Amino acid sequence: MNTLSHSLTAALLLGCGFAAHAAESVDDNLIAQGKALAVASDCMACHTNTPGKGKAFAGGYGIASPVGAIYTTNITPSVKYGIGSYSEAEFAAALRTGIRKDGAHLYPAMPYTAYTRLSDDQIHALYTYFMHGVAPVDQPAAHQTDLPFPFNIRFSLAMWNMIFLDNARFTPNPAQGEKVNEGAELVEGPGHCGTCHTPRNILLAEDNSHFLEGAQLGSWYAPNITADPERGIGDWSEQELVSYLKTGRATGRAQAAGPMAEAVEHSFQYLTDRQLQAIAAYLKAAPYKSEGNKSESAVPREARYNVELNLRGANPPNVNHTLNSGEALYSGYCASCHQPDGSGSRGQEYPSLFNNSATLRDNPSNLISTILQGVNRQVGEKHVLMPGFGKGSYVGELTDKQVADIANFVLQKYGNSAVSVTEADVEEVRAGGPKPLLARAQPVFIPGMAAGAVIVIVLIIGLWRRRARRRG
């Protein structure tokens, strides 16, 4: 059995717990192993609904992607809506070509570019498990997958799958020491760090000559996490990367938000310290480009600019419609948590905006994101919440102004200052984020292949006319 089995076994030991109905027949620490297994691949946070109070992999939880929502579906083992009716080849090929038992192809949403590294004996793992450590839920998941055309010819993504899939599995690097193999296992197989972290092309597919290098996700940005000490994680410390996966946290640095957030609650923080060490330590030893220095503006200018001290008095008693600056939005409806000198609070439990990652990146996404949406994760006992001030807000909706006006001010006080947010960012991120040239392109499928199919059709009956006259 080789390392990361026995690592993701002891992962279920440490807190996952068995599955409460496994057959008699069927190997209990196998069951374990592929429990394990699917924590690591975070399977939960995708294949249940949570927010709409899903039961464990019934599907429906709707996926944003640049071509639409993609929905979830049950990989439950009923075997009328689920996967109860695949054997463990039909299994592996979801898993590893993303291709369904019905010939159907998977959308890439579904990492199987990632899982295509998992060996024979964790694609059995994991099979064991979903078939008889998972309760059957016999209900076809909430919502289905309906993208406009073109994106609906499931077909096409065959073609994708010979230009772009590598259905390759791992293997060690010999160069590294068993630690950072460790580690690229679980980054490169069913950690899946990659789907986020690594930029796409125009077909939407990986661009792997980027591994790891920061990408748009929706309305977040999922940050370069390679070892580059200046535009990714090279200058943090194993421990800080530990903290971060294990809690979503790491002081001075960052706190998981958005699919972060659900990646910590679901996975990491259910990983042993080996694998997380493991996990730091490939990230770190891993190669990377660098692209060149930081903005000499990310350093704030006003080191804890105190926003009450300019504010206190500027106004006569009881009067209205004070809240029209970046400066008194952020009094209003920021200071009580972060504090008057944006430095946090005592535990940092509510994060110093200096130093921080949201506020000192050159992509502004996850600070207008954290302010639209808020912070929701739990870890342990413990809940992390920030509330949203998006639409449907029960603390206060803000407008697109006033959400640009409280993020320059951040930035300009606080963080990189270089960086200058519009009320145009703030719709953008509002309705999912920037859309690549596949999506917006969309519109025009229809009229260009019909504009395409006239031509034709004027083409061949110009040739008919002509070779008519030829015969007159």
The other form holds:
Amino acid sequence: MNTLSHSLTAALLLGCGFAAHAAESVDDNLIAQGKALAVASDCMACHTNTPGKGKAFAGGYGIASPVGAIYTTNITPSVKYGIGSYSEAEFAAALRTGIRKDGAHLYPAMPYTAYTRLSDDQIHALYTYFMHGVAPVDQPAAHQTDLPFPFNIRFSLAMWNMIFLDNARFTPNPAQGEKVNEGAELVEGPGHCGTCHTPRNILLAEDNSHFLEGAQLGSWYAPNITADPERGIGDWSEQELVSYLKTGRATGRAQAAGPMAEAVEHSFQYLTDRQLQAIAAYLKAAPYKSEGNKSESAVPREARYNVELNLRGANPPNVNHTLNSGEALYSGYCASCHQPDGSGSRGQEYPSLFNNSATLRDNPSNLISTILQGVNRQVGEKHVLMPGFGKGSYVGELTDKQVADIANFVLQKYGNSAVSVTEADVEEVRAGGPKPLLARAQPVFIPGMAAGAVIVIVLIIGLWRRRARRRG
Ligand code: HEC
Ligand code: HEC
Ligand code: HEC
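Swap state to the form predicted together with heme C (HEC) from the form predicted alone:
The next block holds the full complex; its first chain is the one shown before.
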């Protein structure tokens, strides 16, 4: 800030022409800072309809919530349709407390519970970027949020915020070094890792007593990323974490699909190595609660079961193999890439299915979702693609039973054999994942809504009668 005002004063002394130039370049710096923060915070992924196709920041992208889709709004500087008329204070209120310019409450699908950690300087840079570095889009967002009663009553969020919003800026931990603190700031604030990786309570607020311990995210599962060596990422090296965040893969460990692939694609790949190293250092240094050892069966298997040997008859034919359709399906649909023994291609472009977090966890959601939706991730020039076998697949649609059979085969032979998948599990993942209690409770609100509507009608009729009488 000091150098900033110095250069401004110097420029003013040198004359108007120079002053204008200096002011511009100062702004450029701030705009660049704000842009980097917007990328680290992934504003684009949510606020652009069908990322890559919609107009940048024009809103309309639907975020599946257990109670219905919540659509993002236009946050370009358009005065009529966007946030062009927001003052910096109003912008700060939206980001930190979830309160819109008109005073209404935002749904926490907008991660203000994380952005509340942003400092005044960071808010200032973001605001400058959105006002001066983003092109205004003078049209409304393509879709508007329309949740069922009672979730359409935004005022109820005031109560929610009172209980769950920790409205405080990031404070460094003096017991930790600079690098770990930088990582903590990124994880808690812009990176909003907790939005996906922290489990939510019954009212859908992040339960920070289980910070980053893993959470169901619709059809996907955002795993435990605490330093717990058994359940979390404690036995990953810093370099493996950096590589995963930068490219979406840590060879021999995990690949990013679904929402994590989107976060890597739109945000994390653009962080500097220093920032990624800071995140990794923080994750590995943070205290964790150990939940005991993983089940024995979650330990990667050494014996590599090879479907070719059984199916092609190199071994004495197994009379039962035709009944074992998971194996036959694996051979037909997966082995061409992941190899008949599940070991993946030589360079691991097609990853091994053992030593793979998608097949080793207690929660099989990511295995099922990967089979249904595939992997589609663009990082730098590289496009990583696994076809999905869900509805509308161009390689072939698999039924719930077939997906369950393949998943069970993979889990039994290459992954966590203590886990099994039913047809109903696949159906649930297809339908967007298990619904939290709050969403399941929604139907009981409908009688309440009917009662409410009757009262409103009675009131309207009453008012109308009174007016009619007065007029008469
Ligand atoms: C995980 C998705 C997500 C991310 C990431 C996200 N937003 Fe939002 N944002 C939303 C949703 C959803 C709404 C609308 C919520 C509603 O209607 O209640 C919203 C609303 C807003 C609003 C209120 C605008 C208005 O008047 O309607 C502002 C301002 C905003 N976001 C700014 C940002 C900025 C800046 C960033 C990045 C720092 C960001 N958002 C990142 C989902 C997101
Ligand atoms: C939009 C939701 C979302 C956000 C934000 C997010 N993650 Fe993830 N993350 C996921 C999901 C889902 C997976 C599982 C992906 C898969 O296996 O294909 C995952 C996987 C991971 C893994 C691999 C874990 C394993 O055992 O396989 C790591 C490490 C990780 N995330 C770190 C982070 C960090 C660090 C941040 C914040 C800087 C972050 N994530 C933010 C959703 C998210
Ligand atoms: C055309 C080649 C191809 C086929 C066929 C294929 N995969 Fe994949 N698979 C990939 C690629 C590529 C990746 C992602 C690699 C990366 O992210 O770097 C992947 C990733 C995975 C992952 C890890 C995903 C995650 O989120 O952690 C699993 C599990 C998986 N595949 C299982 C299967 C199963 C089961 C089948 C058969 C139904 C199958 N694959 C068919 C190419 C393929």
